[in-house]
Every structure is written in C-alpha cells, then in structure tokens.
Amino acid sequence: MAGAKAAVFREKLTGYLRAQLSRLEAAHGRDSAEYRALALQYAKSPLEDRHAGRGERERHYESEVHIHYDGKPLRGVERLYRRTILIEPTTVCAAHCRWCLRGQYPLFSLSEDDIVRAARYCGSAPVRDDLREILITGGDPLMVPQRLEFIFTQLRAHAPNILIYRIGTRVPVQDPERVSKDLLGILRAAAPAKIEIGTQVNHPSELTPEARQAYAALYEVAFKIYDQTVLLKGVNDSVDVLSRLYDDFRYMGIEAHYLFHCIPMKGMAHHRTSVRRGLELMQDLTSSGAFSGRAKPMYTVMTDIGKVSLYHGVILERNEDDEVLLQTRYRVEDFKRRNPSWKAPASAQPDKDGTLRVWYPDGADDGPAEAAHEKR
C-alpha cells in the first residue's frame, strides 16, 4: 500500500518482480495466464484513466476515523474497531499494486514524536481497557525496519495492554531478500508481545521458491501468518486458481483469512468482478469438497464503515446505481464511543434497531482485464 505524488500513482516494480515477469514471459508467453497474473497486478494500464463515476473512491472508506489525543490529531493512526488500532509508519512500498487501498493517499512517514504520541494514546485511560492489538501497515512497514523497532519500544513503554502486533506486508512476494537476519532480529524484539504477519498473495505464481523461503523465515518470529487475497478479474477469478492458491497456503501454514472483493478505487473498475461472481466462487470453493475446509477464507467487502463478510441475509437489496445494500452489526454509538469525532458517511443509515446498513458499489463481470504489454 503506497501513497501517490501529485495525485499520480506511478508504476513501481522491484528488480525481483521484473525478473519474475521476464521468466514467466520466456516460459509461457505474454498472453499466458501465468504472465498476466503478475502483469495485471503491477503494470499501469490505460484503463486506469477511465473512471466509472458514481461510487468510486479516492480512499478506501469514507467515514471519519482519525484520532485526537491531548487536543491534537494523531498522524497516521486510524481506528474502526474496538480491539484494534491501525498505525501507518510509512506509505512507501517495495512495489505498487494497481488497486492499492491507499494509492491516492499523500506520501508521508511518521516522526519519532508521532509514534510516541500514538503509543501513549494506546495506553491511555479509558482506551487501554479496549485495545488489545495494533495493525502496523502503510505502505509496508518492513521497508522501514528501524522505525518498526522504535514502534515496538514505545508500545512496550507506554501501552503494555497491546498484546498482539500485526504487521501487514507484501515484501515476501515483492522483494524477498529484504527478509534478512537483521529484520528477523528486529521482529524478535517485539517480545513479549506476539507478532502476526498479515500478507497478500493473489495467485499461485507469486509463491516462488524465494517467496516461500521468506515466509518460512518469518515463521521463525511470528506465531501466525495470515493472508488477505484480493479477488481480481483476470488474475484469480476462477475456482481452479483459488483452489491451487489455498492449497498452497495450507501446506505453507498460512491462514486463508479474507477473500476481499476489490474495492471501488478511482480508475480501478477493470479489476473488479461483481459481488455475485465472488459469491458463486465461494459457493464452489466451500460447498463442493474441492479442497479441505480448513483452508476456506471469508468472502468480505470493505464498506465505508468497515469490513462486512457476505453470507445469508447480509445483502438486502440493489438500487438503480448498481449498489447493494448490506446489513451490518456496526452501531453508531460504538463508533462514537471509540472516536467522538466520527460521522456516519452518506452511504450508511441506522435501521430501526440502531445497527447500520451501508450501500456498497458493485463491480461488473464484463469488460476488459488488461495489462500493459510493452517490453520491459
């Protein structure tokens, strides 16, 4: 997850990813599913200039989630959920995933003073009574290991109530050599807190020998690695691909956590399937005996008020703008208690019981899923 500069989300690949694209092209050709599975994720497409209009987002949710502490806003800190708080030490990534949640966020890195204030907030009364885990994301926190180490020291000093440090990263599949002995030593320094690694792998071809070695090394310091795959048109919107991917996770010890419907980010409509297509895939995956039930993810969308997993009774209706109305169990009073400045977005309204219903823009199953095919 990386920020844009001057509203331009430039193409960015590591040397490792360029080498993988060259290898896949030589082995299978540029029109092969194997090559396109990687190219569609990283190659900037002219389709990004086509905007779908209504429903597209500049940011991945529209509700106000910023936190104030001692009368001042906390930079790079967000809170949507009771037990979990999010901190973004940097918006820099090894590579730019084209559908990035924070692709249009401004570039920034937190200072040491920012991190100290965030840690003190996490351990303050009455916040400490609820918070039990922190999600360190961005950007990619493994790109700034020294800053990550400083976060650990401040949390230990000011917020011992935080028992789990979750770290979101794609470094193992984008630049696996960064998972070094020095980095592993920094991650070990989080003790006695537990480390969880949240990652994102979208196609089996990403699980190269180098990537597998990087994940195995992370298991030396993490008590759990979990995956949040994004459903992408032309990449993994098939039962065969997802079955192979989740089989690989099972044997690598990676928990298949979420299968995310691709968020309606500006200019990224060509990556998005319909919600219905995702539901069909989940039914095939979970109700066919195709692979072990221990490897099944939750099919989830990110709405303007937070994540909602899709199952019977969640989708209530569809409107003329091709949005689906989702029933959640989020409550206005809970948001207000966690963050007094929170305001409900226009897409969400409380029902008669005080729980929120939220409109979510659907995707489409027709239309192109296109990669840039220029020589690299």
Contents of the next structure:
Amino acid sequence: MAGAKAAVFREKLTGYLRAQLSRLEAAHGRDSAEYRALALQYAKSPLEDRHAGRGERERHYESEVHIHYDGKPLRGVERLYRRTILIEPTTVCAAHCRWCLRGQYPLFSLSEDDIVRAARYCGSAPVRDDLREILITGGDPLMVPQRLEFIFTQLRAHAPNILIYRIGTRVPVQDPERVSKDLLGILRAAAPAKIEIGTQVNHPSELTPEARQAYAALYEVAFKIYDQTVLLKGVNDSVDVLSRLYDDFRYMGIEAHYLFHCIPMKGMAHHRTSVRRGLELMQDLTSSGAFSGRAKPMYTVMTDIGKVSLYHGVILERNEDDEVLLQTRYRVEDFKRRNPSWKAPASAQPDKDGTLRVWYPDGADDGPAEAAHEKR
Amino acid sequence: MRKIFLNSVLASEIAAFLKRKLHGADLAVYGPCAAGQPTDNCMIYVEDVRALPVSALKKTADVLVLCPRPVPRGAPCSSIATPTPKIHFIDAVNKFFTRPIAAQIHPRAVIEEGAKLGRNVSVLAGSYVGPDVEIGDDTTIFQNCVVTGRVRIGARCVIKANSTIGSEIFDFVYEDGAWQQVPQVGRIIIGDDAWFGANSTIEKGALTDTVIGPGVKVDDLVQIGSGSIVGKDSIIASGSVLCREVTVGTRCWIAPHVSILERRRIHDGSVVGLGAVVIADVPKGATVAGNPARTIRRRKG
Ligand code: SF4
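Given the form predicted alone above, I would also like to look at the protein as it appears in the form predicted in complex with its partner chain.
What follows is the whole complex; the chain from before opens it.
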C-alpha cells in the first residue's frame, strides 16, 4: 500500500518451493547455478541488513495521489494511466521474493465494502469514459480467489466499461497447486471481460512441469500471459540463462515484456548488477541471432518518475555517487495535467524542451551476490 | 455438499466475520488443520487452552487458534477467543475455505420418467431414481444408490454411496407350506436435512409408512426396518438394526451396533448404549445398555 510502513521482511517459502530447493540440491548440489538461482530469490541473506547505500530508497516510488469517491478516499486503488486503474486486494504473497518491496507491506486486505466502492468509482461518470482496464496486483491476487471473485462480480455489475482484468501473479512458480479448477472457474467467469496475466519468472529452473502446467491452465482462461523478469545478480545475469529463459517463454506462449533492472532499494544491493551489464546482456540477446526476435524483452529501469526503457544513448552521464543520468521522454506538462500539484522529485531535472532527465542509482557487478558463509 | 477451496484470508478478517477480537499479530490463514498437526498459515481450534499443541506450534509459522480464552502473549500463535471454538471453526471453514459443489445429475445416473427432482439436486454416477420418487432441493444422492417405490426425500438431504431407499421388504408369513410376502403399499417419507451413511437401507412400509424425521443423522451400515418411525434430530450410529415398525422419538442417540426388536418404542431423548439389544420399550430420557438392554440411568427430575 502506498504510504504504508515497512514491516519486518521475514523469510517465507511455500512447501512447493522447499521441495524444489531440495530437489535441485540433490540433483545439482548446493553450489550449482540451478540451486542458487532459486535460493538467492527466497533465502534471507545477511547482506540484506547492510545499511542503505547512497541513493538507495527505503521505499520504492509510488504515486501518493489518493482517489476520492463519494467524499472518502478509496483504499487500495490508484489511477495508473488514463485507461488503467490499479487495485490491490491483498498484500499477501505465497512466498517472499527477497528483492521485492511488496513482500514488506504490512498485512492488509480490502473489505467487500472497499471493493464495492472501487467498482462503483470505476463505472462512474466521467471516469468510465476513459477507463478500460484494471490491473489487479498486491500481494498476489491469486492467493485470494474469493476476493477476486467478488471483485469480478462487482466490476461486472458496476463497471462494464472495464474490458480487461489484468492480474499480476507469481503463484504458478511459487505454489502451482493453487491454480486449481476452482480458481480457473472464477477467472473464466470474468467473461465477457478478458483476463490478462502478468507474471515474473527469473530462471528457467523455475519452469518445472508443475509450473508449466499451471501456466498452460491459465492460458485456457487468459487471452495473454506476459512476463516481467528481474535482472538478478547470480540468478540470471548471463546470456545463457536469459536465452534459455526467453526460449522457454517463446514455446509456452508467454510474451517477454520487460527485463527490469533491479530496483535501488535498501538491502538489495547484492541483487543488483550495473545498468551497463544489463545493456550488454540485451545486446548479446538481441543482436546475436541467438534466438527468435519474437522473444525479446524491453530492458527497463524503474526511476523516480516512472519506467524508462534503456537503449544505448539513453545513459547520458554518471556522477561520483554512482548514479547514471537517463534521458526520458516523460514531460513535466503531462505530469501536471494529471496532477496539478505534481512536483518533480530531486532526482529529475527538466530539459529545455520540457522532457525530464532522471538520476538513477546504479548497481555494481563486482560485489558478491550472497554472503561468503552462505556458500557451502 | 462442500469441498475444500484453496484460498487465503487474514486472521483479522476471520475475527471480523466471527465478530470476535483477534489477539496477537495478524497473519494469513490458508486453511484448517487438525489441532495436533498444524502447518504454516493454518487455523486450528481447541476446546481448552491447556490442549494447545505448544511444541508443534513452535515449529510452525502463522497459526491462528480458536479457543475459549485468548492465548497468552508470547505464545507462538495468534488467537480468537470464543465460547464455541468448534462451531466458529466450522463457520469460518465454510465461509472461507470450502465451496458448494455444483449440483449435477451424472450422465450415468438413471432418473426414471415421473421422478420429481427439486432445484440443485445431485444424483451421482450409477444411482437409480424410480418413477414415484420425489426429491427436495439441494439434496445429494451419491454413487450407486437405489431410490425406488413411493419415496419422498426432503431438502438438503444426503444419501451416501451404495444405499437403498425403498425396494422390496423382508416381511413374510408362512402359509400353505411356503413363505408369502406381505403386501407392500407403504411409502418412505424423509424430512429435510436428513443424512444417511454409506451402505444403509431403509425399507418401505408394508401398510403404514416408514417415516424419518427432519435432521435425523444415520451412520454407515444401518438398516431401518419397514414401517419404522425415527423422530426429529435423532442419531443412529453405524451398524445398528431397527427391525420392523420400531419407533424412535426425537433427539435420541442410538450408539453403534444396537439391535431393536420389532415394534419397540424408544422414547424422546433417550440413549441406547453400544451394542445394546433392545427388547423392551425405553422410557423418555433414559439410558439403556446391554443384552438384553437395561436402564442404567433414568431421566433426571
Ligand atoms: S510474489 Fe510478486 S509481489 Fe510478492 S514478493 Fe514476489 S515479486 Fe513481490
């Protein structure tokens, strides 16, 4: 939740993930890339407790603009873009991904009353003229199918203008059993609205037969599944891993959408590569004929003003604080139009023509991905 | 009928639903567990705080306990205090972790023309429903049952697999050197919310009706003889036999493997102990046991 204070980020794994870790350990050993690819994603590391580095945020950028409806603020709802609204029915995830700020959100879930009001808002004039899509995130919405079903019924009743229900989930790779017949029935019942699934897989070893089956089942009810991988040091910062991963997506019909540079959050430095490393990897992937051009993601960083996709030339300069200056096409006037009280964050500076440049804290390729004693 | 549903809810939501207070930290609950075998993110109930499985709880994370008193601070779980832990546990499980199974008439069930089925009736594979049968709303007949003759079953009843309701009755007179079957014109009338275990049989009445009151729960392997009457909310446990035209009052408790001789009356609120052979009427509110059954406790007051 925007503005919510961070709670202790304890380790949380599902039984399925524990079983996968034992399986990978037995098959490949604890030092293997396969085992570490999963362990680094979920095992709490002492490196997380290091002090925040320069430029690292306690909390990630999020719009603090609250939507008011009927004189009261709407809980758990944010207007993302003109056509899209975001709703977070829960902050519960099946497992805690170590680099993700969301796992630190305090426990919260929307009440039925909150949901009814959100749905009424979506279908109210003049909002309904613009709104076509709802992004349901969290937490992981597939953890709360009953709530999801309620959201769908309310949207159908109050906001038929919403044509796409987009759901962000990692349940297929964390607890695939939850992609059950009941859940699929609930998703299917969203019709005539369409279901789109956004997911995140970071290493091919996550795509077990169970996970593949879960994605295949979701494809029976979703018109699209897309992926946003996070570039993680020691997990997938190699051409070999990424090309295997994107190859797998290709054959599973999963669209490669973003390859995100890991966000500059406190306690996550050991997960972050440099921005340049990502660019090199992208070039190896996209300009080597290694695999289908249909399977290429957009390499993107999350800055204080929004997402910026990286190409050579986007990085303008680097300062002594190890921040890189990125050229964006965000415009001050667009922000102001959406929110008249908008002020550019300190990291952003407008150009003569009104476009913004933004400083983004870089990661480092030389530091360890895990504490020395974690390697056994 | 309900089945398990993979969901997750916050302990605070369960507390709000039960209109009780949550003691301890909020947590995500994934489903119910037996008290002695908690897993991470589960909900259990205990009737007594002293029965708390403390050592098992220390090995698990995020357990919610429903119990008569709040679990003391520092315990390895959160709790909701309620005077009726089991009932509230059932309510919460039904609300959050199970869903009704959609009604279905299985393609390999036989429903004869003339049978009248209410809304949401399920008849599962291999079952037969005769032409003179009437079944109330939301009743489920599991696999391989036979329901035939003039039978009326109420709403929300459950008939478990391999049971026979109706059909021929075991009632003969010896005449002219052979056994003659008595006329079989009675009906079977079953009230709402009755429940029959697997492999149970209910005979139709010869001349009078066999009547099972509302809310009666009958365990597996029970036989209810022709023309018997079982009163509202009585319980008949596994393996018991009611011979012909037995009358059981309301809220009686018939323990496993009881035999009741024909035409005997078990009056309201009485208890028949394990394996008893009842050859005489049982007075109201009494407890009987043994072979032959003797009164071991009379109704108080
Ligand atoms: S499942 Fe998604 S929201 Fe939850 S911790 Fe992982 S990446 Fe973050």
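Given the structure is predicted, the values throughout are model-derived calculations rather than measurements. Positions refer to the first chain, counted from 1. Whichever C-alpha set is largest while still superposing within 1.5 Å between the two forms counts as the rigid core.
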query: C-alpha of E333 off by 2 Å or more between the two forms on rigid core; finding: yes
